[in-house]
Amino acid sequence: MPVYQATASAPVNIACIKYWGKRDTKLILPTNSSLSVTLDQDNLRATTTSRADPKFEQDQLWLNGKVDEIKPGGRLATCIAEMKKLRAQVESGSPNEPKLAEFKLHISSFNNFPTAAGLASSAAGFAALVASLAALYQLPTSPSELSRIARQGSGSACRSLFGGFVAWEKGTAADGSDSLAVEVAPREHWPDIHALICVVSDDKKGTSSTTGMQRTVETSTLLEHRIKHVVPERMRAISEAIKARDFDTFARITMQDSNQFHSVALDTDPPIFYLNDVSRAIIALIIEYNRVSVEAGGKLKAAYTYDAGPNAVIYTLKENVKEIVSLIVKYFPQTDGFKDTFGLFGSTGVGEGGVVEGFNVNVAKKFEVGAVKGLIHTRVGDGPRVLGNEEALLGADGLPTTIA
């Protein structure tokens, strides 16, 4: 009996406008329109192996090797049903198809980066769930159209669809049926914009991002005014700056968008509080390393943003990322030390760090060593991959290859 499998990979995406509120919870309906970088699936990614077999007797999922549950009506549950209902479809129109919609499903799931990383794991996580589907079912379906139902997973894994930089509409459809991701630029029109992931704490939030977002969307009256007059001018502007590969512009955006996002979280009541005293000493280091560019004729040269949490995503050019990581590693020491992925520093390494001539040092204090656990370098990346039966996660017996 032939066997029906398939494994896809998924990347991480990072927003440059924030999505924060629901209008419908059940849907996963944003408040707000958002955009993103999708990066590199060679640094960052979550892989899914799916396999429909007559002979298994109730859909199953492993993620990372243990058993996670599939909740009746939960958002797993959700978007497997969909998948198998656009199976179902095809069937439907050719009746020599093998009837899949019917099998019962094991889904085996790894995320290549550790979930301490404060990355959103469930956004490449349903992304991938949702390729892998797509690539077993065999389904005629555009990325765009995958991305309602990985939007029902987990809200920005609908920007994971794609590679490159990413817009999810809001839409304005009661069923969320306009409600989607698409591509603004592929990774290969601007395919110089870098990325360094400051991982500053991998303790859980006192406040949860589902939590937070609703409690804002109750009490905030700055969040009112952010959706209906700052995001649709700001989506046209940074769209409009991607597509010119105009990096002040995107820069300048993306960290206002970033201040404005952890401004609401305070208008909320009570306040929500995600960034710590690590990530604002970033933050003065970045605009600091702004001033010295800008002083001297040059235009902005990096961007930080935050989400949900104290971690730090600092976007640059490749030929400014040797500068940003030494002045990271300089007032943040590594106790690993930076792992040069592009071998930016040949074999001498990263060293101490430095800065650049004109930086004010007393902008922000030395911390101690591990203050920022870890530094991890990447890039602009491509979409969701269809992968080869050996990098497949389930064994003969459809079982995980590997469980913990």
The other form holds:
Number of protein chains: 2
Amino acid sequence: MPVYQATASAPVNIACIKYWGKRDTKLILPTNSSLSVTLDQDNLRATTTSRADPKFEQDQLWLNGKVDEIKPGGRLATCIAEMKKLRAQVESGSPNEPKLAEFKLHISSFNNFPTAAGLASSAAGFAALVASLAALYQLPTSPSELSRIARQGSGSACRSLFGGFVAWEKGTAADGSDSLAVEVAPREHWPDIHALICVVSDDKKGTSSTTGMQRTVETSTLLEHRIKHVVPERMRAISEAIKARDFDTFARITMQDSNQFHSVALDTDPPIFYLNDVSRAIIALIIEYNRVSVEAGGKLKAAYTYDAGPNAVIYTLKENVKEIVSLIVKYFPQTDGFKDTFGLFGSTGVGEGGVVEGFNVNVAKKFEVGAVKGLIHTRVGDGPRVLGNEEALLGADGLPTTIA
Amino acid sequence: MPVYQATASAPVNIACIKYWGKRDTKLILPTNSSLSVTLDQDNLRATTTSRADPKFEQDQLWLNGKVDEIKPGGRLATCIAEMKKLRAQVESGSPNEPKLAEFKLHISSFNNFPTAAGLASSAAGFAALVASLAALYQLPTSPSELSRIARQGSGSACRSLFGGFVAWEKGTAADGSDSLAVEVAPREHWPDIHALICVVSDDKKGTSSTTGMQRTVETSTLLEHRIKHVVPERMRAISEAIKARDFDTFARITMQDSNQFHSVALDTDPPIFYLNDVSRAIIALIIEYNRVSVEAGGKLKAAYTYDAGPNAVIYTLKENVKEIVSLIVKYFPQTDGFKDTFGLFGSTGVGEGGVVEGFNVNVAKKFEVGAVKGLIHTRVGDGPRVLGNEEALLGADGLPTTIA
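The structure above corresponds to the form predicted on its own; please give the structure of the form predicted in complex with a further copy of the same chain next.
Shown next: the complete complex, the earlier chain at its head.
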């Protein structure tokens, strides 16, 4: 009997227009549309192998080699059940297909993110789960349709079903059937979009986004105005900016929407803070870096954005990455040096960093080593990839391999 | 010839419903009404002596003994001109009155605030200026009418013309004639309202409130909703809470409105941050302190509020001050000990502080000495006081005395 198995990898995505608030917590239907950039899987990815076997006694899942319980009625169970339903449809139309939908599954998933990076791994994880099952089940389903299922695992996971620039349309149907991800533009449209992730140390654990966003929905007196009157126009304008490769507008809206997301978090009762003094200092540096450019008759060259934590993601064009890495390293000395994935600095390395001419160095103080404990340089990337069996994360025994 | 001179002192006030945004920057007309508690002049005050003398060659003003230039068309000049106008009206109706409106003025003003307290002194300063001139000119003018003039010096100064609980009605007239302070309740109505000011160290100078609020008016997409739909209801509800001595509601609205003010500051482009990690930690402590009370079936016992800077003002009832001082001192050790104005702790002093039973000590870390560099305990106070000549700040030579 053949081994029914497939392996897929999926990327992370970082939103420019933020998702914050659900109108349906079970189906994970958002209160507003959102838009993100998919980051390159060559740098950050979740990889998942799914195997269907009549000998398996129950559906089981391992995350980074450890059992992750599939709770009945929980998010994992929902996604798996939805995928089996699609497989069953395929089988009912093609009686010769093996009855995989009836077999139990073993699923092994692995994130390659640096330890303690504090990066939301659930988006990549649920996208890889859905992509590996779609490959295993040989589904004819479109990425948008798959995104509807990934969404029920983790809202923002739906955006990781596409590469490039991705909108999650909030939809209006009560059953969530039109709450889907759609491609705004593929990576090839604007490959020069790069991202620098600044991993920021934090003393204390923040409010989880699941809890936090619903507290905002219940208590903020500003959120509804954002949802109804601010986001729709921003979605339109940033999509247009992406299509026109207008970085200035893209950057302006990205920063405004990051600010507004943290603004409604602060307008929550009790208030939610994700930005700390290090996050604030990075914002001050990017504002000053842009000011120098604009004052010289140029345009915005970088955009910061923050999710539900203190880590900064800085979007910029490829040509500016070197300046921005230098800037960040100058204020936030790195223990292990900067891992120069793209070979920007040659053999000399980034050294102590530096600022561009005209930069007011007093906009922030120099922090101690470790305040920014990691810098990851990546860029816009593609959507989920189906990988060969040589990359499988389940051994012949149906248990996770221990590769790291 | 007699010496025409008067001395008055005026209090600071700290808003519960925040003033942020002008609809007329010259007349200082606000975009929304605001409400504050006047703090006791026994602890914090500005004192001003004004003297009119036909021998003086020009209007002159000294602040803490140093010349403060009265720029033509500036805020000081406007207030002084308005007060002279009122005096001229009195004189035209009573021909026997000395013609003080025609004499030049010497004005000496002094703040007793601790050095570097970072407390907005302009509100108390302009209120004391107007009060001393009203006394010098023997004006029959009501405090509300005087507040209209103080408002043109510094918006929030208008609220320092009253003691107790004070609303600044935004008004609708284009000339600002109905943008005035009114008493919501006198201090005697609710004398148990106490305040603890936590003076917080900051690395960098923040955006001035004058600049910051207009940037918010110009760029925030949330401010208008706050102005139109949130503040009016909060003004009504907090006034009612004050009248009913309902501390729970008073505290809830005060914290919500502090959060929302900082929220619209953050929604500004570029964003404005006034709260730092120390401010955030104080918020976390107050939230946890209230949680313990509410979980035990009680009510909110404290309310934090922050103006355009990192300093916290904590409002509470007299009976809770001791617990709150202990709490703050535990997390923010004091160099010089706590100045126990009200004799709460007796001869043993506050010591190392402590928390109430059931308090989760992990909501914040303990900070280094100096993170909160001063604690000032005060309470609700009265409005401007006219003082005797023995407290005058101008000598026989018409120059500032050097008393400190």
